[in-house]
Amino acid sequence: MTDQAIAGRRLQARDNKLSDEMFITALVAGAAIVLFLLASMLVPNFFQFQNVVNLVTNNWSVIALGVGVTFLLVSGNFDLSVGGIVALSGVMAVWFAQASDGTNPLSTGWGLPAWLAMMGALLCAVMIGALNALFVVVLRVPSIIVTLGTMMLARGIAQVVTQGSQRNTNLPSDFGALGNMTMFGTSIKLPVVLMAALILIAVFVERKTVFGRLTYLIGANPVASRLSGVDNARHVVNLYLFSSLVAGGVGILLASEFKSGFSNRGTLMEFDALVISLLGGVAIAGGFGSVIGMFFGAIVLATVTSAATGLVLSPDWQFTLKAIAVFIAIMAQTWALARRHSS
């Protein structure tokens, strides 16, 4: 066989392979299945269909946050402000909706209709996203520093409004409707359905639109994208606004579900959103990853957490298991990609 024929066969074999992103996604999905089966052997009554459903429904908020975080990571940027935005938007929604004739400061609000209060809270969330964009895009401050700062700013405002506690009284009767509405005659709540819709839309945008392709291009090579006529700054601004909008929606839905604005709600959610993105194969340097991979990363993390709870491990050990899972996942992905490219 000639050298040209051998080279041709190698090229054809490479073309027939899955893309690296699909390969990593399949790897993470496989890991999720293996972990679930392993947990089923270790934890009594774990192997049940309801447990599979619970892995998604109990983690809808982190998965939703992971969508915005994933898009930004793919573009080469961080967003660690989402947990603070969850707290801020929930607190502001409650404060805006509380009646103005309360008996104490924590039961006194603006007296707005529930829908208008939620719109106002969403605007507050987007303002944090705009602040992120201002510092990252215009002032060129590293995104990890900016979003850590805005995360503390958002949570600090929530602490001031709640006086370090929570607001949960003097609310209109329809405030809790959105977060507790069930769908399709089942126990599945509206927030879970909205999360699923968000995942589907995000996958479509990621795979089938110019916006999604540009996100990958900016993350992989921002200089080349700029020389190609792409407005990198505007694109990243839109991504930060989108991420803050999602985080604001999550905070409002959680506030509606529990009928309270709690300043510590969303604590560490920003790190969980980052972790599930990394578990799903998103490159921290940008230009690589997928929303579907992030989703399976969330299932991996949820399985580890649920199994640890079932084994009655202390919270300290649960954090340790999460850390071990992240290290193993990232090393396994790196090793698998290296083997794949060397073959």
Given for the second form:
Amino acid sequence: MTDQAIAGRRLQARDNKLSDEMFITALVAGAAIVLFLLASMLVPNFFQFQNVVNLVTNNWSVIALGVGVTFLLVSGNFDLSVGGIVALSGVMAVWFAQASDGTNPLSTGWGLPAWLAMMGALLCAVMIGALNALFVVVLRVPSIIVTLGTMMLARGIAQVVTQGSQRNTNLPSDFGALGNMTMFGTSIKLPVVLMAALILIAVFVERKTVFGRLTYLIGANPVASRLSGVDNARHVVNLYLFSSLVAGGVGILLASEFKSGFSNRGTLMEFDALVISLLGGVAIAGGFGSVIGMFFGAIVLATVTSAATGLVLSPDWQFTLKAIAVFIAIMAQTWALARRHSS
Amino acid sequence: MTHATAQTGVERGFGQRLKTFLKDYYIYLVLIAVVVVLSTANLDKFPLFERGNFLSERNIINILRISAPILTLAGAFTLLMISGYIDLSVGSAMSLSAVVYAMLVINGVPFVPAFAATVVVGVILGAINGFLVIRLKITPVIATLITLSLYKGIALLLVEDGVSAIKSGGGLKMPGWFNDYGRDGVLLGLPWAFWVAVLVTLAMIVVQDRMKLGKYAAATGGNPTAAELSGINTKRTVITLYILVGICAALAGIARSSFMSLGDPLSGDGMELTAILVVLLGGTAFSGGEGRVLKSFIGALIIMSLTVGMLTLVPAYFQTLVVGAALLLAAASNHLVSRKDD
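What about the form predicted in complex with the partner chain, after the form predicted on its own?
What follows is the whole complex; the chain from before opens it.
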């Protein structure tokens, strides 16, 4: 980090005790706690430690996807393809691993060992990320349209490979090992631990590395970053590859957990990943937001939806609740920042 | 496009003229190509169409009937995208309208009041989008993602638990005339829904070419600051366009609901993607400022012909893949075409 940036940061630190980002993150964390306490009062048996653990462990996949999506949003780009990639990588991993002597097309695969099948599936996922990067960075097509297209493309490939349903037979016995491995003698599974590690690494990268700080610069002012010699294009390409790699990993772990490659898995996950980022205070315009905020955003969403289920609302409520939650979050954050800056 | 021609003067080479020609007319060439291919292709193993003829009266009527919703929507959506804004909630607005319309009809409301009430719902849904984007200044993509979720959620909540859609049953019966609007041929064998789509498109062409709103939309999309400075009320322009899209989504919902004779809360899913696809195919620049209503209409005809043609050729599970690939191709070609102006 340059001296100037450090000086700027000190200046900012003198003006307000917290940076705007930390302020919003604290706000979201506070909202998560208030909502949890509120839900505890309304819903019987909600106030339990195990329930807190469940809020995180049940949502590991969306939180992990949120990391890539948050980084891209901070750089000023959308990634709506992650849900499609989850389906694609899961289906491909299963297809590659299925024995090649099946009795019907859906139980016949490539007969690769599980680890190789998973690597192959990761490669497929990264190829979708590369496609995103190609269209957004090289052809300069708006990222929202590109990633909607690649989401359908990825899910479409998954549907063709599974003929519109799923592949779950004729798998090697070790295929399910990764997704079902429990850790530290508890019931917590490997994917949850990987998600936690990913969050920690992401926070470190975001706060303490040049790469992380450049992401903010590119999102806040792409012209300034280009003029100061940053290769914006390359940076965004890397972010898309990273996001697709995470999504690919999530898809493979889910496929391993359920021992199946299901072409509709991950439907609406891209939407949820975006929702939790927005709840966590990431600004769509770029240059603002944090992975920790996104994490608390996920807790807010999980608390709201699980409380709604506890109150025996029909599952049809989820869309309305998400809409209201995002709306309130955006308005509250805009209002809070405006107040903070005017005072 | 016309002033570009004037600037380049008389000394344009053949290549230049070909480029301009292609840019102006490619969509019609694509339509002709699609029709020719679909009507002549004779793959031994896959008979493309029953009776081997794409241009049979029955098939054309069938395609145009199914296309009514997207044809209704394409015009207003084009104008909105020309102004540089986007509406991702059209599919949900369409589903909600379809549910509201079916609920009114099944509870004994006659055609005209039910139709009018649903259009009013469309006005409200569009106005909410306009309000979020213009008054509350939420980014269009996020604002309309919120309403996508909200409208879909309300549509799902309106339908009772355990029932998939509003339809006959539980003591209520859908009247027999319900699907006349979407299916019954009134002129040239085509139903009201299709003719309403044509009327809406003609109205949008008039708006684009003959009314201030059309000019204002183009100005807002081309350069919002300049438009604002030259006295155009861009805020009112954009809100009006969102309401127009809302009305068209309601009309599309009525058409779909009447065609399927039920109020399905998921019937509009993915419509926003189809709308973006046909508008991009029609050459509307996604940065705003440029585009033609008529070309989007043609784009919708191309997509629907291809969709129907494809279903006879490959299994239905290829559809997502093909639509996704088409969206990417349309976006890329749109980019390449509009770059020629630089």
